[in-house]
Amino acid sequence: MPDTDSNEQVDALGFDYLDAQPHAAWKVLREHCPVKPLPVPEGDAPVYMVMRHDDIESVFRDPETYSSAIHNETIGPVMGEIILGMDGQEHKDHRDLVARAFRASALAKWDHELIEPTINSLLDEVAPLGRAELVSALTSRYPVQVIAAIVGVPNEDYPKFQQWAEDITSIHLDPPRAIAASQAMAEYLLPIVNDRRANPTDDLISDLVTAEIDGTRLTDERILGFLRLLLPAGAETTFRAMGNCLVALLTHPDVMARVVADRDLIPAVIEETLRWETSVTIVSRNALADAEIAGCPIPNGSTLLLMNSSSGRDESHYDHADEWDIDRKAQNHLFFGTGRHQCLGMHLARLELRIGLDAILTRLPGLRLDPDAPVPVIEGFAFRSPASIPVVFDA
C-alpha cells in the first residue's frame, strides 16, 4: 500500500473519482493506491475504495470478515428484510429457500413461455419503424416486464412495475420517493402473496410461500423484501448490461457481421461486456475486525467500497483491459459477485440476455448506429450505460 505521501500525490493529480467517466482515475488509483480512503466526517468510521480485481475477490471470499449487513443501513429502509444483508447461517438458510425459484426447471420455462414472448412483443412495436431509439423503446423495458411475468403480474400492471422500479433506485437521490414506491408495491403484493399461499400456482411467488427447509418458511416480510429487490436488482442491472452490450457491438460493426452470422458468439459478447463495462460499480462491506488489503490496515467497523466495474478493468488481471474483445480467453468476472452472495438471478440475467440480443438482430436486420444521432456513450458513476441508443435498421 503506498504510504501517505503517495496517496497526496494521487490526488494532487486532481481527479474526478466520481466523475460520470471515472475509468482513467480509477486506473491511475489501481496503479497507485488500490485501497483508497476518503475523506469522512469527524467521529466518523472509515471508508475505503477496493480497485483491483484480486482484493476484491478476496473480501467477498471472506464473510466472517467482512460483512454484509451495511446493506441493512443503506437500502434496508426501503427494501425491508433482504439477503444482501444477511450473514452466516441466518444468510444460508434464507438463500436456500429463495434459491428454489430459480431452479433449472424454471429457467427452462421461462426461456420460451415467458422471455422471448416479452422481447418479441416489445419487438412488434420497433421492427416496422426503421429508426428507434434503443433505449426508451426496449432496453429499459425489457427485464423490468420479464421479472413481473415472473412474479405473475397481470400486463396490464406493467407500467406500474416500470415506475415502481424507477423510483426504488432513487433511495439515496429522493427517499421519500422510494419509500413511497416500496410501501405501494408491497401493498399490490401482498394480497397476491396471500392468494398464492392458499392457491399456488407455477409462478415465483408461490416458489417462495411454498419453499420450506425443516418446516420453516419464509415470513410475509421476507417475501416482500425478496421481491422489492428482485424487481429493482434484476431489472436495472440487466437492463443497463443490455445496453452496454448494443453499444459495443454498433462501435464496433466488424464485430456486429460475425455475430449476425453467428449466434454461438452471444454469450462472449455478453460475458466480455460484463467484465468491460460492469452496469453496477460498487458493491459495498463492513469489517467486522481490524484486517489488511493489500498492505492497506483495514480498522474495525471500515467502510469498503469494492468497485466492480474497476476491477474488471484490472490490467494485472487481464491483458489489454480497456479493450472489448469478445476473442479474449475466458476469465472470470465479478459483474455478479462471488463467495456466499453471488448474485441468485445470475442465470436469469444471463437467459435475457442472450435471448434479447439474439432476437434484437433477428427482427431488426441491418442493424447500425444513425449516422444523424450523436454516437451513443457508456457513463455514470455508480450505474453504467448508455442514456440513449439511436439507431437504423431496415424496416
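Numbering follows the first chain given and starts at 1. Note that this is a predicted model, so its numbers are computed, not measured. Definition used throughout: the rigid core is the maximal C-alpha set that superposes within 1.5 Å between two forms. What changes on going to the form predicted in complex with protoporphyrin IX containing FE:
- After superposition on the rigid core, displacement of the C-alpha of D195 between these two forms amounts to 2 Å or more.
- L208 shows a C-alpha shift of 2 Å or greater between these two forms [criterion: core-superposed Cα displacement of 2 Å].
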Contents of the next structure:
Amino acid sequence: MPDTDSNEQVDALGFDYLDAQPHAAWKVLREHCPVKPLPVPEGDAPVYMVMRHDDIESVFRDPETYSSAIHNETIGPVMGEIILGMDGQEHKDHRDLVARAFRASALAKWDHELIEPTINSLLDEVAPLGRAELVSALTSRYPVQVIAAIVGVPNEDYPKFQQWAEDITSIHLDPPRAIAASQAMAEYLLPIVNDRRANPTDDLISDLVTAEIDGTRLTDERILGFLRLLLPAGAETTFRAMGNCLVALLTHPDVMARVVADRDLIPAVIEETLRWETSVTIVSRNALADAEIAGCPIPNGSTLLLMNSSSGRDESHYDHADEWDIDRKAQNHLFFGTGRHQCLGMHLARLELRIGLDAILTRLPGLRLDPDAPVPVIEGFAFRSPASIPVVFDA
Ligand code: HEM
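Form predicted in complex with protoporphyrin IX containing FE structure, per the form predicted alone context:
Every chain and every other molecule in the complex is listed next, the one we just looked at coming first.
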C-alpha cells in the first residue's frame, strides 16, 4: 500500500509540483511518495505522478494494462487522429507506414543533403557577429526546417510551422490559441496533400497519400493527424534538447574544452544531457484495469503521468544522478520512452543534435557565456529548455 503518511508529509512540505524548477520536489517524491496522487475535482478519475525509473519502464512495457488513448483526450483536440493515441494493431499498422522513413539507415541521406546545409546557413548569419542569443538565432529555427523538408512542405514556410508547433504544444496553457493553430495548419496542409495525390514526389506526404492499410487509403483526417504530430514533435522537442546541451556545455567550460578538441565526445554529451534534463518531461497513460505500482493501487480508469524527467535523476538507477557527467557509462534511459511507442524520431533527433553541435563548435570558435548577460537557465514543467542562451565567440 502507498504510505498515506508519506503522501500527507510531502504535501505538508508545500511543494508546487508544477514549478518551473521541479527537481528538488521530484527528488523528495522519488524517496517518500513515488506514486503521487494529484488533487482532482470530485468525481474525476484519479491522477498519479509516477516518479521512479523502474516503475515508469514497467508501465511503458505493459500496453495491455496501460493505454495510450489518453493522448486523444489531452492533445487529440488539436492534433486529431494520431499514432501517439492508438493502441494495438491499429497503432502498429499506422506506425509502420512512416517508420521506414525515420530508420537510422534511411536518414543517412539527409546528413549532407539537408541537415548540414540547414545548420550552416543559420550559422552563416551568426558567425560574423561575435555575440548572439542562440535560441532565437539558431536552435528554435533549425529542427523545424529539417522536419518541414522531410515532410515535404516548402522551406520558406517554416516560420509558420515554428509558430504553429509552439501554439499547438501550448494546448494546456492556452486551448483557443492551440485550436486556432491546428485549424490554420490543416487549411495550409490540405492543398499540399491534394497536390501530392495528383503528383506524388519522394517526400513523406507523398508516402502518406499513396499508403494503404488492408487495401484502403488513409483519410485526410488521418494524414493530417500524422502531419500535425510530426511537425511539432520534430520541431519543439529537439530544439529544446539542443538548448539544454548548449547550456550544459557552456556552464561546464572544462568539458566544453574537451569536446571542442575531441568531437567524438558529442554523442556522450547528447545522451548525458537527455538523461539529466530531457526536453519532454511527461508521458501519459490511462489504466485499462485495476493495477498496482510500487505497492500503490491504481484503479481502472486512472491517469498516469510518467515523469520521464524524474526517471533520469533516479538515484537508484544512476550514481550521482544530479551531476552532468559525460563520462558516465549509463544505459537503459527512458528519455525517448520505450516499448511500442518509443520515439519514432529518436535517430533523427540524435543526428540533428550531433551535426548541429559539431557545426556550432566549429563555426563559433571560443564559444562561451556572455559575461554581460544572465547565465541561461533550463526551466519549465511539461517541456524543459532555456528561454535564451546569450553567448560570445571569436568572430
Ligand atoms: C530530443 C528530442 C525528442 C524527445 C526527447 C522525444 C521524446 C519522445 C517520447 C518520450 C515519446 C514516447 C511517447 C509515448 O510513449 O507516449 C516520443 C514519441 C514520438 N516521437 Fe519523439 N522525441 C524527440 C524527437 C522527435 C523527433 C525529431 C520526431 C520527428 C519525427 C519525433 C516524433 C515522435 C513520434 C511520431 C512519436 C510517437 C510514436 C508512437 O506513438 O508510436 N520525436 N518522443
